[in-house]
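Okay, so here's just one chain, in structure tokens, the form predicted on its own.
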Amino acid sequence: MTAPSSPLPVDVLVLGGGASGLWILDVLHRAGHRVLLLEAGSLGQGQTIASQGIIHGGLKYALRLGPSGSARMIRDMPLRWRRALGGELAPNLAGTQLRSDYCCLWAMPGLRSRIGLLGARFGLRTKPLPMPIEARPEPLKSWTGPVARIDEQVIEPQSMLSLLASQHRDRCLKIDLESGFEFSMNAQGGVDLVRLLNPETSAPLDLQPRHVVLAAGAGNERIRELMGLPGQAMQRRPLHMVVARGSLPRLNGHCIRHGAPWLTITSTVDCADRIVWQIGGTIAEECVGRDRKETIERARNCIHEALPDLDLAGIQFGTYTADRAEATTDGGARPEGPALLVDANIMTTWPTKLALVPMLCDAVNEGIPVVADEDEPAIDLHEWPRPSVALPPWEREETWTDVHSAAVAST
């Protein structure tokens, strides 16, 4: 493919193909924009594919028993997602695989944990409802304390990414950020021209964007640096997650301890039809900086406390790390909602949480007016390579540890 004789005009270039980037692409395309998405790796390879897929409605904030901006912003998101997943709202996410239509809540003994559950009942738009023993997942049938159900759906992130990517295949381009991506800036600090090199043929393609949206999560930091934009706009809050696979029951929910989600467990199935647990919550924050063996041992002990009747014999464990990329705040606290920074014709975006992606996309859409120009050439890049969807962490793990035998098994 040869480069056009003049730059190809586009309304918006979106850099980054995770949940935010693909959702922004969908919103802007439906609004009438000529939009392309550029991805240097695999779609969703950062925070999206590493996430547990829970469409939160503000549980963590409600447990504190006090109103907050975060709780107000996020409490309507489960319904917004539910309608998109049902095909009632755009983007049409009908066909996305669900891990569960709800999450369970149960609390460890202690006053603060019980008060936390009370806060969840009063602070959430979607109220937790008591679960009778016969309706509980198998690991919680013998739990002596109260167990509640909260209608927060749990999606399969890879499925959602694949669905959105299939709807916009012609608008997603694979790029080489290091050697196949150049740009020129204007005097106002905006992007004038972007030159891409086809990763397979090295043929050049010049694009002239009216707007550029950075939706690359942690990758925004590097792109902003390359563009000479002000630094220290982003902060990272790392996690050390645990995965387990084997003869496990399905379970999706939160175990509350000391007024916080101590263990957050979600269940899926791997390529060999084994049940896989992703294990996050406070434990994933506390294990940052700990080695793999210590983290697995801590997770195993915590599971034994939270689910004392669960037999872990033969269960294999692994770990992975993930960076939650967010806009910088004073003191490093989590932002209350999604963030959008504007530098000339460049928008830098961070959703803060998966559930807040729709709210972020609304803000991007509102900030970019549609400019109709029927004389602009059609975008036809059918020969350009397309990015693939990232594999989830448990499919990339090379070694799994059986904590009972201390043996290490390969995949």
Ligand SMILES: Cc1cc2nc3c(=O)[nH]c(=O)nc-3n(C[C@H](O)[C@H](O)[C@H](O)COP(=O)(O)OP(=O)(O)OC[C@H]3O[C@@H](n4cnc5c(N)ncnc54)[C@H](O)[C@@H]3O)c2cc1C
The other form holds:
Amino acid sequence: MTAPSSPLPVDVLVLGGGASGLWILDVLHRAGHRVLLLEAGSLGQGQTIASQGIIHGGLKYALRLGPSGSARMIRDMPLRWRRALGGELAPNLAGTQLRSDYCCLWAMPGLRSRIGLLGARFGLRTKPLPMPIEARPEPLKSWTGPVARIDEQVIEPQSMLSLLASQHRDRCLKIDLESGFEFSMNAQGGVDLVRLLNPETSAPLDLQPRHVVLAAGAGNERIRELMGLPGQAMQRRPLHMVVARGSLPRLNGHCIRHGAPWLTITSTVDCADRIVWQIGGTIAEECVGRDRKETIERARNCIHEALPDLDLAGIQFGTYTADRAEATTDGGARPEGPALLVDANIMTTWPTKLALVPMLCDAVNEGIPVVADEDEPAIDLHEWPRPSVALPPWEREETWTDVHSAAVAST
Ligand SMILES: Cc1cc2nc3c(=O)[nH]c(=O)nc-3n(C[C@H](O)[C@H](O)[C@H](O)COP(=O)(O)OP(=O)(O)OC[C@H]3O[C@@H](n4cnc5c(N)ncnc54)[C@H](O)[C@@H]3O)c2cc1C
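Follow the form predicted on its own with the form predicted in complex with the ligand, if you could.
Now the complete complex, all chains and molecules, led by this one.
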């Protein structure tokens, strides 16, 4: 590597450009820091692009237990997001596509499911309200059990990533982790210098960051290892999700069974204008380790039980797997809230949920004081390649299974 002239001082270097990294970049930039974000793959690759985009307000946690610590922590998030999506609060997310302004809740027969729905009214800021038949989405009009609406918005994650990336184009750099990224550590165990190679020209660039924020989701594990930070900080909780496409109605919500969101369905549109359902919930956890055929079979059976009038003729199914990357907890349970670990000048972050990203950003912002230094040179990196936004799993899925036959249809 040829050494560049002199290192470029930056206040904060953010590694990873999913929902967390891009929000952190926005918050710190607006606070007056010189920030650069480095992305090794495509923006949101990993969790954000695979997520269902529900801005949870704690329902999931309140269903079973009443207002738990997690429910209390997350309950202000829907309003915060709503205001950002409306352009009233930073980051300005006006222009992000919404899949829905609310989620439906419907309970399977059984006392626990009904009590769960009722219990969810306590301890939540956004409370489920009964939905009259005429206001329900088509597949729920004939449902004989309770149906409620909860004001949890559902966003299109890809559009949010694109919006934030376009607002911060000058500050997001594509890097090649394998051959274009090196760093040296200082005596305190913090990052001293980062050397990048331009992935197109191989020209070197040295950065001298005051702070480094790891926001690389599952990628944090490897970076921490390379930096020699204490191990075992991260856990993965895998999901086996199902996708369906074709002539489907739009539906966004949760079918509750045994006091848990058993089936969570969100709807979007693919590049060929087909409606696509992402199907998660408890079944996505139960199907981890099952093969694709078995998983699709199980999802079809669940849909049949939860939406008995829905005709699945001609609908194609696929599956994808994704790991939720979170801070380690005792026994591998879901952490109560977002996680922030500090080692010298390095912060490692995991939001735990997309909905909790604003809370994580507040914590990061509080931990990094602004240092005014007007002599620092302007950052001009206009020739550096920019990362693109990741493709959602249903655009990558190569084979789709037709529901009425075992045949596999190629795209
Ligand atoms: C299937 C699924 C459904 C979900 N649904 C919801 C939901 O409906 N609501 C909700 O609130 N939460 C949901 N979540 C959780 C939510 O998606 C995550 O908590 C959140 O998206 C994490 O964002 P992140 O930016 O921390 O990580 P990621 O989105 O994983 O982004 C990490 C980024 O870092 C980059 N990267 C990786 N390694 C490196 C490196 N070494 N250097 C530089 N860059 C690197 C990646 O390319 C990527 O861009 C869901 C999760 C999954 C898996």
